[in-house]
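As a starting point, one isolated chain is supplied in structure tokens, in the form predicted on its own.
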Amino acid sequence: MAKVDIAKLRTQIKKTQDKKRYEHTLGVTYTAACLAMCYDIDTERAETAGLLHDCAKCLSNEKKISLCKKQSIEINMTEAKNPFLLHAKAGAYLAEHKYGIRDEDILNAVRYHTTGRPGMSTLEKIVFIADYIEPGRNHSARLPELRKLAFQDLDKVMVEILGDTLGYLKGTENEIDPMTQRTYEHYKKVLDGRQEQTKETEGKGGQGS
């Protein structure tokens, strides 16, 4: 990846966001960097993705829709009814074409930070999780538990966050993006497979003792 001037990027992003959004952005950036250290991922790439994850958040819904249509970015039915959800896709476009990011992993981390997707990279998971658990968040009584789990097992905390998100959305009138549901089902299968493998390994160990 070409060297990114983090200080310059931070200044650029600050100019596009209100105070509350910028504080959240910094929280995600620093949390992503900490998780990157924990999971042996380049911290500069994590910081870059964290700074850019909401770079389109403060655009009006009309501008998000206009940008996506102009650039032939797909808008699904859920996004058409809830245009604020388009900030992730619009953000990935801006990250590449306004801020000069060519690293596809960073672009995907921005693109999928709200819904996730099956088969995410470690960096994508880190940004998705950091967006949910950063220090300024207070939306869930489970946050202390999830923050600890994030530094122990990325797949497990993905399942917990996605499960909580789906549970919340089902209890409101908000629509569920199909990708969120698919992501949850994917990582649930991943965890179930790991558990089955552990049982088989333990069973073989017991037979040999």
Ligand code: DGI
Given for the second form:
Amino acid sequence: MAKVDIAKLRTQIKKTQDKKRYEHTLGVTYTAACLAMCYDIDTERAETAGLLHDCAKCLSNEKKISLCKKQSIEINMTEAKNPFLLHAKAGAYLAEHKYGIRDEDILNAVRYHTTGRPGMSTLEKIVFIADYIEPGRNHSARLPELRKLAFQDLDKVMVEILGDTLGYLKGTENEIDPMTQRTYEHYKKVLDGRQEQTKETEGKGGQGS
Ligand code: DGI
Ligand code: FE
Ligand code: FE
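Could the form predicted together with this ligand be given as well, to go with the form predicted on its own?
Below, the chain from earlier opens the complete complex, with every other chain and molecule after it.
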């Protein structure tokens, strides 16, 4: 992978975001770097994905829609009704074509940072989670516990974050993107599978020794 100039990217992103969004971007960037250290992922790739994750956030909804249409990026029914969701897909496009990122894992981390997707890579999960727990966030009373859990178990915290997000969305007029639901169900299954395996192992251990 061609080396990314993080300092240059930071300056570029700063120019496209308002102060609050840029502070959030830096929070996600540093949190993603910390999680990367914890889970043996290259910190520069995590920082790059963190810096870029909301790079399309400050485009108007009209711009996000027209960019997606022009580049033949699919807009689903939920996105058509809630165009803010498109900042993830539009962001992945800009990350590649405006900021020159060729690393598909980084592009996917940007593309799926809002809804997640089944079968995410470690880097994708890190960015998704960092977006939710970065120090500037204060949207959930459960953040202290989720912040700790993020450094202990990525899949468990994915289920917690997605469960909280779905619970929040169900209490509002907002439509749930089928991908958010699918991601939650996927990671719930992953955890259930792990629990089953632990039970089996414990059962065998109990008989044998
Ligand atoms: O861009 P950020 O605000 O930093 O964070 P984000 O890209 O994760 O967007 C967060 C918002 O996205 C939050 O208010 C919940 C919302 N969201 C996540 N999944 C869905 C969703 N909104 C709708 N309508 N449907 C979804 O499935
Ligand atoms: Fe976002
Ligand atoms: Fe964000």
